[in-house]
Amino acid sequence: MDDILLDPFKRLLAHICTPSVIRDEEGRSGLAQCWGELEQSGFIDALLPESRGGAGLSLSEVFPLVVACGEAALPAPFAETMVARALLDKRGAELPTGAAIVLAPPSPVVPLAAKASHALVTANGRLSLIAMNAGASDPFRAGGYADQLKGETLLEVAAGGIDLQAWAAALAAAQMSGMMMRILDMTLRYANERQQFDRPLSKFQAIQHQLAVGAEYAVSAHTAAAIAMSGQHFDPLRAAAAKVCAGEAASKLCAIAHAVHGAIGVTEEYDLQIYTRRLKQWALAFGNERYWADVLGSARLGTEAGTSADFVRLHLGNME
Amino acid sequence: MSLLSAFPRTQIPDEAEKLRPQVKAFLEKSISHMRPQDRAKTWTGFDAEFSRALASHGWVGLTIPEGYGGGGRDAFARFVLVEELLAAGAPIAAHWIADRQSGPLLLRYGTEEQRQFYLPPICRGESFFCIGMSEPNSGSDLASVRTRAIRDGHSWRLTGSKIWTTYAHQSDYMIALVRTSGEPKDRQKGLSQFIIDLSLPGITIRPIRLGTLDSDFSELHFEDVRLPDNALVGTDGEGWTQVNAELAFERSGPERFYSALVLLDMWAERMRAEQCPQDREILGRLIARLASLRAMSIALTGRLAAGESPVIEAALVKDLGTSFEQDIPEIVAASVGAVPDRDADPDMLATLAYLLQLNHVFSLRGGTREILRGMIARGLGLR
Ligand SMILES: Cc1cc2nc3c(=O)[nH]c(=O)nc-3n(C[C@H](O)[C@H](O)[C@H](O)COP(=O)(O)OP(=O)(O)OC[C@H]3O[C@@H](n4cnc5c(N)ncnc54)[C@H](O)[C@@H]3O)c2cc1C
């Protein structure tokens, strides 16, 4: 399928982003040590046109890469930088070298901000790239900043209808869906291995059914994230559907994963918590499911003609 | 099963989308007079005349080849057609089973003679089918069916019972899963599928009344019913495999999440007149879930069109989808009941009441939630 693109990217992630690397990066702010390698890998300009030295890919084509970042809990804003670079390039701005960029619309917490050097922010209908100052520390201990990002403005471009919050939410949803796939995978493996009452947990129907439900949520979130990463550009309604499904799925799946793991799941030495802590952090960022559900509900009410099926088909039905 | 590739990005082709405006125009003319509480029945609303009117447009047996009187279209075209019918609340029960699964089953496993005989009247909306799987003592444990067909020279003799058979009392034929050899303890081995002409002697059909006083399903008794040799569908002893091939069709379609859409849209209409932020948010959540379900169902439509049989993925769509459609009446009830001093619109109340009384069955018909979750778990490598 997407293998020529995805396989080498996943190999790169497996190499540069092991659980011990993630733990190490959690302990300190500043660019991740793997940033240089990521930046030089060429994937970072996947969205740039070929004439500008990129790969000319579409959002739907890079979607698996973004999911893979979540799956790996990559402690670096790869997806955000990829998107920010394409946007700045399109606006004719000079691309900064070495910059790890987060998208920072208003949000109680900006994931990966502590692992970035720059941020895209909006003010007065303009998008600004700022060189970030250190922010308030992340209560999730997952490399974010927990306040509005500030810093020196390096350049400004016209926002031109770009809704930065939708962009950030869409990328969040896609990465969350990757985290959920990883969490599900870990939990399935654990259920098959861990024995109680002389048999694996996976023999118990109560456990089987919980995991089936977990898989349903993970697939639903992944599908909705794919909707958000379709078309020519990010769109608030598509991002809304994705972030709602991701947020709802995240809380259900975290509960299931930790229930199935028992006590070991929350321990520092075990990897599950690496993913579930991040998942909860991302769910809180850039508008949660309540916020985006209201956006969607308002849009539905604002569309008088047609059924809800029509609404979904016309606004949330493009998968290309 | 790799979950990430199980639901590939799929877009309904333009060719299939061209059908949509035609169906919309037809529905505008033909069902806009129906009361919402009747439209809420959608694929359990039985109206033979409506089915024949659809058929006259070529919209029954859409995926059956033209040589057998069908539309010769692909699964995507059928998705478009069915989506419009369900969303509008068209009464499509009469031809529903034949269109969704009996026709395709006969096409796949039937003899040429069977196809020539059964498919054209299905496509004309003149021949209605029902599914005979469940029995009084065999529900979820379908492999334990006891109804038995015994070979007798060039015919078969059928004895036993079927139950919960949707619209058997208004159907012409049943495709039944019965035992042709071995014992119930042999489970999946020794089962076969038969097409049973319900007008044959020895068959009694008793409609079962629901608490709502509707009769959507029936109980049937077969007393030494003589079936011709060519009543066997497919291969003797292969019934279990054949039934399973039907399941992906039966469980992945939009009828697994649109059963309460009529009510959802009435509720949205009411909300437009009187905005309540809390309800608006809940509506938005439902829209998000619907978007993801629809994309998943279209992905499986594509896989079915490619000849695959994504049975486990279909179970996943059905479990998620029926939860969604079950939630709608509960959510609307919560919203209506929270404002006791507001006059409820009588049509909306009737629609709500109908769905509140029957939304439980959404996760029973076609295989229960617990059985589906067991299948999904197995597909995930548990057990
Ligand atoms: C509206 C409606 C229409 C229907 N139409 C048709 C039709 O046209 N043709 C037809 O053949 N059938 C039809 N059915 C029957 C339907 O397929 C059965 O109801 C269903 O398979 C469940 O069987 P049961 O009702 O005997 O329940 P049971 O199998 O007795 O189950 C009762 C409960 O026990 C649970 N359970 C059973 N086994 C297990 C297990 N191993 N693990 C955990 N829990 C378990 C079930 O999930 C359920 O919650 C229809 C049903 C309804 C409600």
Second form
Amino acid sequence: MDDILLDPFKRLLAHICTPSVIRDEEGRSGLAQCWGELEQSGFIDALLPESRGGAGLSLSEVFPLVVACGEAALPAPFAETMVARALLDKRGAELPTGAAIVLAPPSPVVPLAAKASHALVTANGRLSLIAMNAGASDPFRAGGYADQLKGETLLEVAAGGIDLQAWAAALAAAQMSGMMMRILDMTLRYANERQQFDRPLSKFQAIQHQLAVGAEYAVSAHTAAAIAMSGQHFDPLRAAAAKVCAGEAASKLCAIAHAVHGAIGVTEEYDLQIYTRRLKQWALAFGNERYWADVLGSARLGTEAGTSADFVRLHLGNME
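Other form of same protein, the form predicted on its own, not the form predicted in complex with the partner chain:
Here you get just the chain by itself.
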């Protein structure tokens, strides 16, 4: 995506999604107060064809927008609604005005569901858009629901082979990669500013090693997420690889970030816990790394690819 599109989107997020706004949203129910501005911005129709008032962008072109949502810890289902609008529009469905939509395949927790008005669910080979009832709050206090989403069915369309869980997992991995970039940046800045024995923490070799390892995990998760959002649609195996990488990286990076920050990192007043709580929530959603590793392992055993390297080349590479 050109900076001419990404830069104004990041400026919008910086304006409507400050840490104080995020904290405020955790304490209130209903649509995020910034939802109206997100809709009016036009970015939410980026995947729609130009003939339908959108920008006609591809998944890879909107990938930076999804990453930016995670980096900002946006308390609204922007990425999910953007994808759902394009998916349902392609099937000729008319959406309710102002609908904030989450993708909701079976999952222990559905992030941002408490900040959505509708959910896209799947059953019997069909996709259904439901007007959600309130659900049980998730244990991460991050605007999700921790039970099966229920509500009035407003419309149904043929799934057409869509694996909704893979789509949700790929979007989760992309937003997790943005959160990890933010956590890494916060940790680097803290290590450079915090003095111990009259020198910055970043001058100690042990800290340097931890920061380097954290950066490796963040970059690997970002790369895998980018591959999952390449091509014309979300591929289940590339989504699986992205969610595995994101889940493993999240666990390692959270541990490193909190170790470097020490006790201050878990305090309510400090911003780090805003991002690590959400990162843990997303890691659990739509299948954790073990679940998706099983999916990849089963696919590898069932393929005729001669070697694992061939399997990776044929099924997990960038499609563009």
